[in-house]
Amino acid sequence: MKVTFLITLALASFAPAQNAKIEELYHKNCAGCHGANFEGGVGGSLVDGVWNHGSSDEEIYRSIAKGNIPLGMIPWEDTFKPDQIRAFVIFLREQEKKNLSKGQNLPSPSLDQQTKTELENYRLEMVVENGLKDPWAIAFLPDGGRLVTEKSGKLRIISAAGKLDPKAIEGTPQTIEHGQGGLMEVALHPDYAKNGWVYLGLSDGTRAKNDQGKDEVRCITAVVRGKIKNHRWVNQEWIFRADPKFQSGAGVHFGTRFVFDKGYIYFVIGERGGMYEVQDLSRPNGKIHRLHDDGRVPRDNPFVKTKDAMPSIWSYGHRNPQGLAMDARDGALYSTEHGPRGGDELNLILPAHNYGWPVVTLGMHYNGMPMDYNGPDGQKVMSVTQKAGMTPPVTSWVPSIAVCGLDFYTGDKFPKWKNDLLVGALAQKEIRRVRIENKSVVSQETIFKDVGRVRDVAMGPDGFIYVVLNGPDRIMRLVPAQD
């Protein structure tokens, strides 16, 4: 780190109060010596990129804690407790990025306009321009058409000619459009040509007027299937509809993505706001869950005979997992997670284990403070990076990307993106181009970027890359674009 945190030591003395935001310990704490816009002065910039003692986390961290004596950086590790020295290491990487971003050429495509990337160049094509709201999740039919699922519980069809159809499919199943939540995810059957079956994830629940004449909402994801004959939706099954004692008010984290394997259903269901419920193994919330495609327990899933568990878990300890993909070369498993500010997860997902939430996190609270959480017994503990028996994620994201829709590029359209993870992400408004080797991320490229909030990104049979995109909404492609 140039100059690492380079404090006088006249400020040693100083004991900044613990339940401070980390911009108020920043100003009061650093600003002196490193500026009030990270620039530098005393000490050297935290923003350019430059870190002599260490550039990773771990490594900004100890410098923060353990000091430099000789080039007048004082030791923070009795000053400040150590989710205070992560939540710095958290806020010096937002504002980092933020300063570089300033000067990064990342590739902005526009219609009909070649965007060159490291390994592909592509044009930009619109698929749909208008008449979408909110669009969430896009499956491929075999006529070409495609399915796109809107939030409030409309479930469209787009033609194989581009056309959007303006009128809804008829008989969907009844949707709380929630906060975060709403009709979500839709997926076909691998056989769809031979039984028709269509899979929606859903927020499920009530709402209605409590006593004082205001809408009360109860609701959590669930998983349906259903067909679709003459533009109405018939034969619905239930595969997997939570007991109504665990519909929450709350109107975040919602998660669904399905993904379909050797005859099962690996589902995600969000924490939903409930923190350590997570890691209660008789809740659905916060777990990804492993069916039969017809809604039947496995006898093979890990908890099947474990006391009060729910059976249909997979793995839990999970924030809000909003992509979910596997690697067609070995069958691996993977989700994307919302982390709280900062930390958001590549995870890889193995049966019966525990990814941590809330206990281990990369992040902070919103609000700048240090991430805790209420425990068991209802006493206030805060959280770790790294715990015994919690599995840590393949890579994160600080500061947060705010990830979200996930998959494997296997076409042949692009082939030097042949077996990458496609990753997309609301907040930065990109795809991410992520090479795994070995189960590891061994290198990554942002390939799309400030076009919208990437809602969904997913190949189509055809070999391009959809997008589904939210402000403004819409649904544009990847295709090829030679030299």
Ligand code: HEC
Given for the second form:
Amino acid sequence: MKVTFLITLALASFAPAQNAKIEELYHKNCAGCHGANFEGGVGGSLVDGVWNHGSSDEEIYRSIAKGNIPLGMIPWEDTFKPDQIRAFVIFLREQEKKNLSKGQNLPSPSLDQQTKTELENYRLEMVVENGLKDPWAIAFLPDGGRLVTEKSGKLRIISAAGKLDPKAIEGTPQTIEHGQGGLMEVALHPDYAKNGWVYLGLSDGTRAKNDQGKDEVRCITAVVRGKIKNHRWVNQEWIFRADPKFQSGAGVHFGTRFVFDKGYIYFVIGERGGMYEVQDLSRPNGKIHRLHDDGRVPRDNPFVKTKDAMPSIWSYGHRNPQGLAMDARDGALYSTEHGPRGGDELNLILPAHNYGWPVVTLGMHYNGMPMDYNGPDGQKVMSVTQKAGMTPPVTSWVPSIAVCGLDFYTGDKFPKWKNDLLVGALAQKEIRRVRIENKSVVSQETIFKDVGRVRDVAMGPDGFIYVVLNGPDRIMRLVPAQD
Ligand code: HEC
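Show the form predicted together with the ligand, please, the one above being the form predicted alone.
Every chain and every other molecule in the complex is listed next, the one we just looked at coming first.
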């Protein structure tokens, strides 16, 4: 009786379709039974990690959509659209994570202590403590030195002994520092010792004053190579530079990151705020590209014969991948890609595949509204969580951890981590160790937490794990603990 009454009351008072941010929808419709702080009441706690009716995203979705009338949980599928129910799932996952991480003992290393993880123990060492501003990526020179990019456009050298050269390399290409963009990726050609080529990924474009005297910026990610001689950047050659008509004023989603393999370079251009543009093969944004390492288009690229398609495109439908790495065991290429609020992805990159953004996403808008976009005719379309012909991620993270930087551990200093994927994360300030078998994720573990925002993670030729941190701006490394 009581239950029936409650349901009738709830349905009667909340019935009209609702269009609001997810926080408001929760407080209006759910807090009465599940608590203002999700702690539970008539309905159970939604943040204790205990899910009586199934703990996967799909099961939680079902619990909300179908309800459980005998127990007193209202079916909400007539009140909320599927994308709103999906937004509830993301929102509840965020709250659960926030609550559970309070009591959690994640490995947060400090300099003087050994840090224990499931399989290996490590010590944290400082490589560069001072003098870097917004470091972005690291590459390892054969003499034991390292190259580091700074977002403002500087390419800097750290000596084998660990000293940061106060002077940046002179004559590096001009970059447009704008929002998330600037000088980003740096990598050496696999035959660097012989040919000396250094590759950079940067925001390329123009900054000019408009009629109102305001700065107007137009830019897009580009790839360039050059050599370093006597502390100068020389022999510069552009590898990929989009037509200026593709430049945009947006300060977001530049992508970058390179992988070299068999004479090819794979590189990422983020969606640049273009949303549905990433589904358009005549545009460079929201794509992973493949070129010969001198910039020529490989004749067997998947879209070379497609009318109006850019021939460098290898895969498309990407939002903002900022991790790219190849599994040495089987040559499989992986990317980590920033989702919006919810739905960060690990993708297995296959030629011609469409990874779905913004048609498919597991996330929602930052303001708590379900994800939507302007479709091909400019009409508003709601995103969905899966769609035939669009490749789903290998795994995803809800809530988002803000994936950035990716490398396979192939060294011998941490033998139990051999061939594991190291996934950096900015917002969650962590490194995840992800075990991949037969192209599937079999387990994952946070091995590094709360030292700073992880911008890049890379194994050095010495087998140590280098971490490029923002806030504070530092480079540190993980070395095996003695015992
Ligand atoms: C009238 C009270 C009531 C309202 C309103 C209500 N719920 Fe529930 N909810 C319940 C009850 C009762 C259960 C079953 C609890 C149990 O089995 O422990 C439940 C279960 C759930 C579950 C499954 C929990 C589990 O452990 O698996 C989810 C998820 C959930 N509710 C979400 C929501 C959301 C989201 C809203 C708002 C849109 C909402 N509920 C509104 C009463 C309510």
